[in-house]
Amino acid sequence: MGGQESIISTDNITLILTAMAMGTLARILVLKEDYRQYPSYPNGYMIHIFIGFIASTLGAVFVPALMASNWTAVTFLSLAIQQFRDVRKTEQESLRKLENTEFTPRGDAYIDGIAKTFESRNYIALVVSISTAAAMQIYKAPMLILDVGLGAITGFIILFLLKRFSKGKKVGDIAIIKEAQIEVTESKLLVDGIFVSNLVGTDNAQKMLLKEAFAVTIEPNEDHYRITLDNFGQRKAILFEATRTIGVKRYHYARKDFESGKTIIVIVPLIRDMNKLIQAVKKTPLLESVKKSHALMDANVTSGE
């Protein structure tokens, strides 16, 4: 017994632990509770960090397994990918069950975008872990601290590149958001002279809208951005972020003026803070399902060039 070689060498243990730590750290760094307040903590954090840890572990053992000609490691990666896809489905189901409890629904397009984001962040943990392990395996620094440092630096570089690649745009990047003036004429609600609704005929409704309502206009920077902002799913996402940020006391509207290209948001809020409303609209993500490349649309794709 004493003359047998150990099942796994000290170098491999160091490699695996370093790669696991870097992958898990990468998952923690991209798991932030932002203005959307999702995921909630602490249970939401625990679930996603644990899944990120599993992804990091699979990535950490992948390189030593390949070096040992253990091709079952590829099978484990394929199983991991299937598990990450199940994470996306679980997120979608969970958010859809909460739709009728929100001030306004997120909408299927927004839910799909959130679910894909959390699936992709598990891949970030996996890739960072594999990259860290690969760097340590290839270069093998003479000192342990240098070996670990090389792996950590490689992991941080890969994390930086992946975050840059996966970073999406927000509404504030393509549009100008301004405070707007509310008018009530007979039973019609107007914002900056643009018709919004004709269902405000009662005195109480008119008084509430004139006294307490907030309104903003969203005007695209360029004409082709109207394609994105005109999308119903994108407008639902904007209204959801607005109402989630300042609450809704009674009325909320999201309307599109096709002549001017402006989108109008009207809310009677619980928190009377116009700046928070504007910031919520600006920071609403542009949904991947509605984005279009203006440059690609200009290309003559039918010519074969």
Contents of the next structure:
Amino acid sequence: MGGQESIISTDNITLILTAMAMGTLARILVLKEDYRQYPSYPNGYMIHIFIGFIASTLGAVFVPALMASNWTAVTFLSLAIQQFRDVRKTEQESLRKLENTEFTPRGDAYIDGIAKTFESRNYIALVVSISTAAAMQIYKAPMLILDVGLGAITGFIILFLLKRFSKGKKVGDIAIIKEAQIEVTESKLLVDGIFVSNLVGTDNAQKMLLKEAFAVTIEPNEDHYRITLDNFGQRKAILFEATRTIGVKRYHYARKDFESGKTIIVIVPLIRDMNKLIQAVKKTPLLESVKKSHALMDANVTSGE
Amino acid sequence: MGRESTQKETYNIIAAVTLAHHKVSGGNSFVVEAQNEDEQKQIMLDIAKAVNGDVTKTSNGILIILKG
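Next block: the form predicted in complex with the partner chain, after the form predicted alone:
First the chain shown before, then all remaining chains and molecules of the complex.
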């Protein structure tokens, strides 16, 4: 091997650095810290940005490696996939370990959804990085600034498309969330006349529920959305987001009423803010594992009979 | 408490606080007979607080302390 051949060209350096930067930027842009406060700041952030950087690097060197007829470069991608699967597993393990420390557990379905999202966001970084590198390699603009600009534009377009594709729906998109009235008769707790529990036999519990509890009803817009909202994993996720947002002093219930199709959430919160509770319920993501396409259930899509 | 930690909700009956006219026989739970309704309420509160349990009142007036 001659010394000259082993030195990487300026073109390749530009291409690799631009692709790495675009991939890492893509990971940062999809890493949002919203009302859910997850991933945690700053260490959770750093871990995910760094893994995104590694993903981008793998994507960035993929195109130059292929151009040099280095076919083993394909194995880079399998390495990346293995690494991202580990990200999913690590997230799952970490969130499961936290289950006992939360006000209410997230539930396996929600944990699975979060872990999948984290895995897929690394693929976004990888694909953006490969697309940026590929665009720069294909067009080979004469000026450096044009070359980088073209790669960046391609990267942003791919990021926009992938972000749109992977965007999930929220509970507020398929249901109406309303404040509800709490009643206590003897040891029974009723919300809008619907039975919730009969475990409130003490005077203290009754007083606390009447004075401090908040209740909301979640009414599906269409009858078939009940399949999603009645799912135990989905209800756990809703209850988790609600309690995480306004805290729990004592009681919390998530019940479904089969007659009306409503789901009921009752909490004695730490922070008495009904608006926050309604917003938390509305913004709870619809879990991928419990979603069902009503249209696909209707149509005879594949068999043709 | 209404904690749904598992899909199957299981509650254990910790104790039953009864009055003289209630007939309770057998079972694994701790049964306490109170002299009057005030004492029944007080005993129920003492036990419920000690075990951090929930209370339900049956239609015939027996107070049952449960824990999920």
